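Consider the single chain below, provided in structure tokens and representing the form predicted alone.
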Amino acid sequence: MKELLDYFKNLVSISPEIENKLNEIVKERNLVKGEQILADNSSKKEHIFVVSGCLRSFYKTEDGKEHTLQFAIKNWWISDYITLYTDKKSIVSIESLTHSKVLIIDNSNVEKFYQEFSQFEIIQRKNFEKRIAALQKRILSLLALTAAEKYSQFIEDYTEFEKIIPNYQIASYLGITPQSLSRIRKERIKN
């Protein structure tokens, strides 16, 4: 909890009340490599806060191919946003990619605090604002570059998450095969 805590005191000023808001609405959990924190077709409405580790956001195919959405490690959100704020079931998984802790709102206790603290709701905009903006760069890169330009981009984007994540989870993230981040890979580093 206090990692969440120091999080928004860089943010705002956190009263006795605010924290005891807080400690009352928030659990903690504790997620093993490969374990899945929600599975999809769940009606969980859930905001997931990264303490340590690192979390992933995919979506499985009928035919069992994975499409990785996002990546989340310290400090970072991660949910299911179309479950979150709609009344659809979910139709991605987040597992943990490592040992990992988590800390966890439901949206409903999300909206009461909004009510009670104004403040938070205005912070979480911000963050959804550049959610949507990176988001946005995601879908152009995805739509207009090569698979040497995303992987390039990713490198510069994420450096932390190449030396933790799977090569096959990372060449889902950029919609690519393993065999053509492999080649990517080798060809940078005989440049």
The other form holds:
Number of protein chains: 2
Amino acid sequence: MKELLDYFKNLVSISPEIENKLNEIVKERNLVKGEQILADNSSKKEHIFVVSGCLRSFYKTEDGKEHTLQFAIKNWWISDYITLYTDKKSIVSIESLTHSKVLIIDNSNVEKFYQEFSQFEIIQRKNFEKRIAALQKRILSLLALTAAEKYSQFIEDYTEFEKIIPNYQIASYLGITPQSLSRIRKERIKN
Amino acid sequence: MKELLDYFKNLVSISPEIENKLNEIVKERNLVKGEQILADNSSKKEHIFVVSGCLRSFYKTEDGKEHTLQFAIKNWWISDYITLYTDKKSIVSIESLTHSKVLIIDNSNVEKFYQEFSQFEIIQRKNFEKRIAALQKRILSLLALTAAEKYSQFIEDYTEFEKIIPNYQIASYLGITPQSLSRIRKERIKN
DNA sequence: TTAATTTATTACCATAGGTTCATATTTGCT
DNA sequence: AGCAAATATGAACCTATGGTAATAAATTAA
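Counterpart to the form predicted alone, namely the form predicted in complex with the DNA:
Starting with the chain above, the whole complex follows.
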């Protein structure tokens, strides 16, 4: 909880009143490695804030292939935005890659929270702006780059992640197979 | 201008004061087919609202290949989010696919507008929520679908666009070549 | 209406990356 | 430490899609 307060305090001043309200609506949860927090086909509308550890949101196709949407570490938000913000049924799962600690806020509470403390509209709007730019950038990469280029960019942009995340999941984030990533990594060592 | 007011009035009540302010900051512009509104390497931070016609945001690689980020018709917003919301230099261009009419608002004015009329924070936040869900969905498609599947989904989701947009630009949106799209379309007719 | 230009299709070959299957290597557990 | 499970690499082959180039069709301009 303290961590989320610190996160917010970096952005806006927090009154005792707000702090109380936050305490009311935030649920703390510890996750073991591999634990799933949000299963596909659940329709829970939840915002997840990572306190420690690393989480991943992903989509599993019928034939069992996984596609990673997002990784998140300390101070990142991770959620299934399709469930949160559309009426479509969820197809996304979120799991913990390490032992992690997260804070969970139900979306209905978030909505109420906005109404009571309008300054959080601003925080969230700015948060969304950055996220939209990041998503747009990711789409550009998926459209324009080769597998090797996507990997290089990933390494550059997500240095902190590289050590924590298994390669086969990085591959699934880049939209390639683990075997292909292996080939690419081999090439990189040569050059 | 009326069109933007109508758009907003669907979401929130508009006072004469707000209407005046909007009139001040909104620039109207007519575009002919093929006209570029935002060139890559400009760093203009602008929000574009489409009144009529159709626009496209895209990225051009050094070897001249184009990758389409977004199409927008009546009542859609289109912008270069990387320029708007990060410090990175722009690599995205926006052009008109038809004769179009757009409204342009400079981002500095938008920021001021938020401050004066906080209810627009809410509108924008909700607008962003939908956009994020849509972007996440697009990433899923790019990761998980074959070229043929991506095309089918496009046709389904963007029926209105299909008639306006040339196939080679649809291809560039799907991340495939026009030739490849041609093959796919031929297959579809057979089945 | 005709010529010029842009867009779409077709065909044929090339290749990045997928598939399959086997083998290392690493990690976690007791 | 030693075994099992998870992850990574490797090699051989395959396929979806890209590249190139030529032609056809459609759109635009004159």
